[in-house]
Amino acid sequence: MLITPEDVQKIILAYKRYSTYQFDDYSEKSFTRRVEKILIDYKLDIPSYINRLRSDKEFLEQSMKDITVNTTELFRDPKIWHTLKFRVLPRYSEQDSINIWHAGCSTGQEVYSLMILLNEMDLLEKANIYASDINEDVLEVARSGEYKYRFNLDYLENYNQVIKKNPYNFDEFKDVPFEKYFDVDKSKDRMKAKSFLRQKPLFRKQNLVAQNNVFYTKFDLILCRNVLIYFNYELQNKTIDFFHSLLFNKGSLVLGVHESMLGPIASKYIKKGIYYIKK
């Protein structure tokens, strides 16, 4: 089902009118694609969609989740994790504490990946881990630390590449079993993060568009990967500026591999390959 730009604006206005959610600055292409899927899945046309938003709060919340849902994986993009391991995190190793925020954490695999890396670097104890997402359902999954084992099986090689191997010295190898961090039940297709990992992060619901600091602190490191691609240029820059205000001096920002800074906002950061340092 194809919808027009006028239809899109009507739906955006309806969300604004009947909720606190604002999609004005989302990528039009991404927003349109996900709205079209909702129309098909729920067998709706534009008027009935808007009427459901007005009269059915449960549908409104679920459709918001359908629009904003993102996916994540264990140690996604190993090169970024190598950069974190050898370039970013060592910058904070002498500090008494390290504040880290995962913005748009989805179901939390990235949060657990970083905690595993921090633990292997003997930095987990001094780290304060914060994570947020607009979707309460994915936050519940993240809090539970429980995932499908077979679904994540393909990503165990990422774990090996990041935790066991050194890309700068192939002779170096650390034999760290996956079971050190996850309880695995193959018969039930389940893997669950160890309790010492699950108890560490503070998860909170947050709408990045509203730009409210739900943790009331500043950060040494912010990771916001594969979220900004769903925003338009103006909201991307506004969000990056928001991150800048919440970073400590010389704090680091890590974006997704297909995300970058464009325009005047880039002058507020020093680009270091795939991460950025606050000036």
Second form
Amino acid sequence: MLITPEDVQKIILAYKRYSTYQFDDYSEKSFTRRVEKILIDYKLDIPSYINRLRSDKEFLEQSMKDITVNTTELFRDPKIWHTLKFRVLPRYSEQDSINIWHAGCSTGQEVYSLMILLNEMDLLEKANIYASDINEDVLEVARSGEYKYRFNLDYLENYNQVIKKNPYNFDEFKDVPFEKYFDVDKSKDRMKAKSFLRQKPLFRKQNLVAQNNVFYTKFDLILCRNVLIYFNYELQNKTIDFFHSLLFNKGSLVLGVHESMLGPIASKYIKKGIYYIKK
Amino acid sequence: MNDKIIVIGGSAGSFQIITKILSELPKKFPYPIFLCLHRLKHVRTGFIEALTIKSNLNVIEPEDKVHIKSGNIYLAPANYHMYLELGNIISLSTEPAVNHSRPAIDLTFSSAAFNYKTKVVGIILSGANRDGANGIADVHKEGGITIAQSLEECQVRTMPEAAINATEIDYVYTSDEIISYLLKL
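Given the form predicted on its own, corresponding form predicted together with its partner chain:
Every chain and every other molecule in the complex is listed next, the one we just looked at coming first.
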């Protein structure tokens, strides 16, 4: 460890003073590591870091982006996607519309994965897709729907598992080519989501800690995966309560595979295996 | 809280050693154990079951922010880093790989050293990269006990060798010696 907990407190205080970003309730270890990385990458010490935060707005914004973690993959954890396909989405399939929010969507792979699944279930048309992140840069990538092909190559197998196969019936096989949803240019190592997918979601910047609903609507389904692990216990509970207030009755919440509700907030939801329903 | 915290890092060639150690520890082993093992990214299921079969203790892939309990064995989940936090809590993270690894042994070891100082026993087993060397150096710096698997016994010696070169290692032990050391704690 290069820096002390006192140093970390000084940095948190500086962000609070010079911006609206509040890192008080972030998980200590990962936050500390991100700050250390900034110190190394920008060749700063604690006083000069604080000084830059005070005097350099651009640095402040960039460093916030460096602190927040962005990990997402197409169809990450097929088990979750099977649950969405066979357990969660059918609950809302008879409704006239389905409101879905990806909270902390990063570069958007999960957003596109869900739209593909919805399309295969003939639900895309009636779905309203909302997605938010604290980082404008990753939202820009998400809006473009353009990714490295090779980077995602591993996840073609996940696509096959979720879209082509049925874990409850091994004889079932639906041959849906990947190219139905993405234009792939292998020579440039790029792939781009088809425009009917790209034009569908509404992407907006949002700081989950500030708890403002930037979409002015309620939701049938909220996905927030591997975001809460960066929050401490108190902030996790507050955020799950915030989600509760934004879900329609019987709405569903999907967290990351290794995230769960540990506090009193759990009593406001019914746990259904790996997803939660608002009581 | 506990008198000891045991952290074990392993990679290529460590799986048999780990199962052997776990099978020899009694049901009432009084300290928590943290396992940070590299595994192939697509091998996400079946691993914990394989570890559990021979163990008398409870092997868990922890969820984020759970409280540490003595006698549990915590296995870093595939594709997540595992930290030990103040307040005897485990936290997970999907930050980029460190030493090409997620979970990274360095992160688990360093966070254990930072919070538990002299209570830590850090053990580096067989493996093909240098992950864990910085972490075990932190364990030593904070006054914990450092152990490396004997190079003769290792299937792949790169990892314990890197540990030995990175810091003062208290004991270089075979797996049998590691087991009898743990039993005497």
